[in-house]
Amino acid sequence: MKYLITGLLLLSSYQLFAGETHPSRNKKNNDNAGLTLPAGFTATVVAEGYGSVRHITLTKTGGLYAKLGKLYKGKGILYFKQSADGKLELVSSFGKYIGTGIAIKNGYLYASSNTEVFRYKLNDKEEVIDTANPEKIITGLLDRHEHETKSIALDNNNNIYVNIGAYSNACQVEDRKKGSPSMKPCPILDSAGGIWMFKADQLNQTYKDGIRYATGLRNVVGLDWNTATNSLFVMQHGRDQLHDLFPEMYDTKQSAELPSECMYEIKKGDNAGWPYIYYDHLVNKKIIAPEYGGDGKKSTDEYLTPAVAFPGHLAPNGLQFYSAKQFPDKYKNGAFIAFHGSWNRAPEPQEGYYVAFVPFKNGKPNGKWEVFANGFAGATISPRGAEHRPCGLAQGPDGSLYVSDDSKGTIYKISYNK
């Protein structure tokens, strides 16, 4: 089946930290701390035990900021810096909000809470200069405690990219209940399920100084302006229950592998479609949401098609496309997906819980995805039972691969030795 992965290689767990308070020195890294790579690859275990560590990025000296999306220890933004050991050392902690996104961009740090935009003005070394009294960029974003986590890109020309996600399934009177006549037009579209574009310099901003560069994407968590392109990218979680609510028109199978999680190139102006239709990589097609008049086989040619289709439920959560020199050719201008794992693909097992890439020529996808690091669930491929679930994703200024983990707080670098 087209680009339908149909197994995971189950490695052996290994002994978890059981602290909170410090990295841990006990984790072996002489097994790639527990992950399975392509040959001539290396991972290390640089940091454990900070709880959910969101997004994160990496200063020019090779300092990491960690986004929490709980407090640890009353602070939801983490400041690394790098020790004699090539381990990730804690020197600061700050912001008392949770949130996913995090960013450099222009000598300022950025963040957000899950209603809130920040930034904070870096040092020559990129270190944030005053923690205490950030700059509020954007406020008043929508959060319903469905699909609340606010993550941004930035481009080159002082734009701040902000994901709203549409609190719904499918945009039903009564979310995921079946019988529930859908809404159309669907009204949380004029606030959520989309992107938003702001002046990444200007305070106070709301939703009437902002764009909505693009509608119709359900929940994006995952995203990266990707500048060979000069263009945003970005990973949308698809809906969910397709059987549940219509069982008449899916069987559990085709409910576990549908719809395609997909990865779309974004221009301003578009519309991925949702809650209308979803993509289904089977069979290439746009196809109409049973909501809307769909039988599970109506296509339509209306909205954006996606740059690539994934299969179902995997939870796409970062995204990084890779522009450094040190990995192999083939992985220059490619992207780099952390897909956070599954939850409702029964009876059929569970998937994601690892990093994929895609190959890209001339700023387009260019052959098949492949699973790249695998692994982190341990042995135990479920929500609830996987030791680790990778969430955000960053490029090193040595070109290395970080990967973060929400589960234990675990940092990961992925290393290519020539």
Contents of the next structure:
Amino acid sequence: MKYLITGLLLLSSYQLFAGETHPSRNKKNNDNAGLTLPAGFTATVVAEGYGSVRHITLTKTGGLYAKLGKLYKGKGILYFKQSADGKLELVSSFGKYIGTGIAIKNGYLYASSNTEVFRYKLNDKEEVIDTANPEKIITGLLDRHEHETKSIALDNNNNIYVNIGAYSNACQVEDRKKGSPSMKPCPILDSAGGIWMFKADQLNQTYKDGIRYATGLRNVVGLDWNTATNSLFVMQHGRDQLHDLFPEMYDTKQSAELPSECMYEIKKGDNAGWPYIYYDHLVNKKIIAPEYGGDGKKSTDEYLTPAVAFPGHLAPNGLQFYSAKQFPDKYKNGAFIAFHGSWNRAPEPQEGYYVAFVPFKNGKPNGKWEVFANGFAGATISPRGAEHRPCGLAQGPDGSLYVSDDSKGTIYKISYNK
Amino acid sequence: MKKISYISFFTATSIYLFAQTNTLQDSIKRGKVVYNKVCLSCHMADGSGVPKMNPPLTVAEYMNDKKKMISIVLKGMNDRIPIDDEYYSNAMAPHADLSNQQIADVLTYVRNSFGNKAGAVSVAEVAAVRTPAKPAAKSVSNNTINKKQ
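Moving on from the form predicted alone, kindly provide the form predicted in complex with the partner chain as a structure.
Let's see the whole complex now, leading with the same chain.
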């Protein structure tokens, strides 16, 4: 009974404060919002209680747009502006669709549902002029509920890149069923499992108007146009269940660690090899998938080699190249990755739930990746038990890094103070 | 070693005999082994599942409906209907290669774990959902599949 009452109290106070700056969190803010960071960095919670905040983007004046995976009071896009106390203040919400992708380019705000991409004209303060009447740029993209979110990135040449995830784990006839054969060629790749390129300013484009820019990518959630290299970088979510489906080849430890979560630099026409191969960072090889004649060891030289390979199942949901000056030199042009955190490592301990960093030099990774911000999950590192799960990343106009959480809708701001 | 004795335990002939002397606790114990091997990777050790991907195994709508549960294990589930207001985007594959005994045990385990408190599932109930007409026929051939793994 006591627990019940405490529970109810907690619940009602949560609801009261949901979506507002939370006074009791000041303590937490002094504590870097519960995060562990490299020396000299501080973190604060600038917004919280908005539910599933997926990707975020900032305006030149520090306004922030957030795309929601679950509607907040009936709306799927939130617009915040900086308030005097350094927090974010919600000023408007619009768009009655859920989704993941959001980006600002050429005077427009771009946002995606799980099947379409819209754009909203911005005024000179980068505020949406007419929230009710966006232009529909792309329509009719596949949503078969598995890997259905559409992430977006734009280049400087009037193109928009859209991830269309494969609605499958390993292209088996029956998804995730042990013993069910995989298809070759994998028919899914015609309309999913890759990145599609469209024009950023044409209306109502469908598959036939776009091109399949890169294929063999099972599912990409984090992607970014790297202005230093003038090329697209993507983070792939690698396949699951090597042990469940092939227990004679992979024990649970190998299955937790493999395959690598890969960062690829993508050029037009590239093929990263899903479902035929996966990458193994322990031996630095492209391994033939067990469904396609592999034995856990056989490798191939075919297909794209990743720029960086991380341990398995960390679920990279956000990618942001750092082009600002606030952080120390080491971070310049490097990549931040938001790892949503694993589920497919069970029964081994789960991993991820942090923001990682990879230094870059001359457009190539330069040195080992490291954990940059940790502690989002709190005491319980599991998909349901985690307090927060990092999802989106964005760079503010002052060079701070913003991180969104799609579990409770917290937005963190990480700054360097010397 | 445990695995080997486990598999040989459930040969086609012993299933039926063993079922006769089942106690609830024995069934839960065996069910946990099946769960850890087959279901845990998606539904997690504590049955809490994965938000947006794999549902928790504590949902009354399913826990109160043995037939539905049996049928989900046998035929898989890819309905993408909301469960307690959330969609679960993964596909659950069919697990018809499990024997009737294994399915009865694993569901009995689930129904008595993670805070659930519901009755045991019997081999006969699984058989009735698997092959309504002639219950015995299929579990034999499925055991052959089991041995090959």
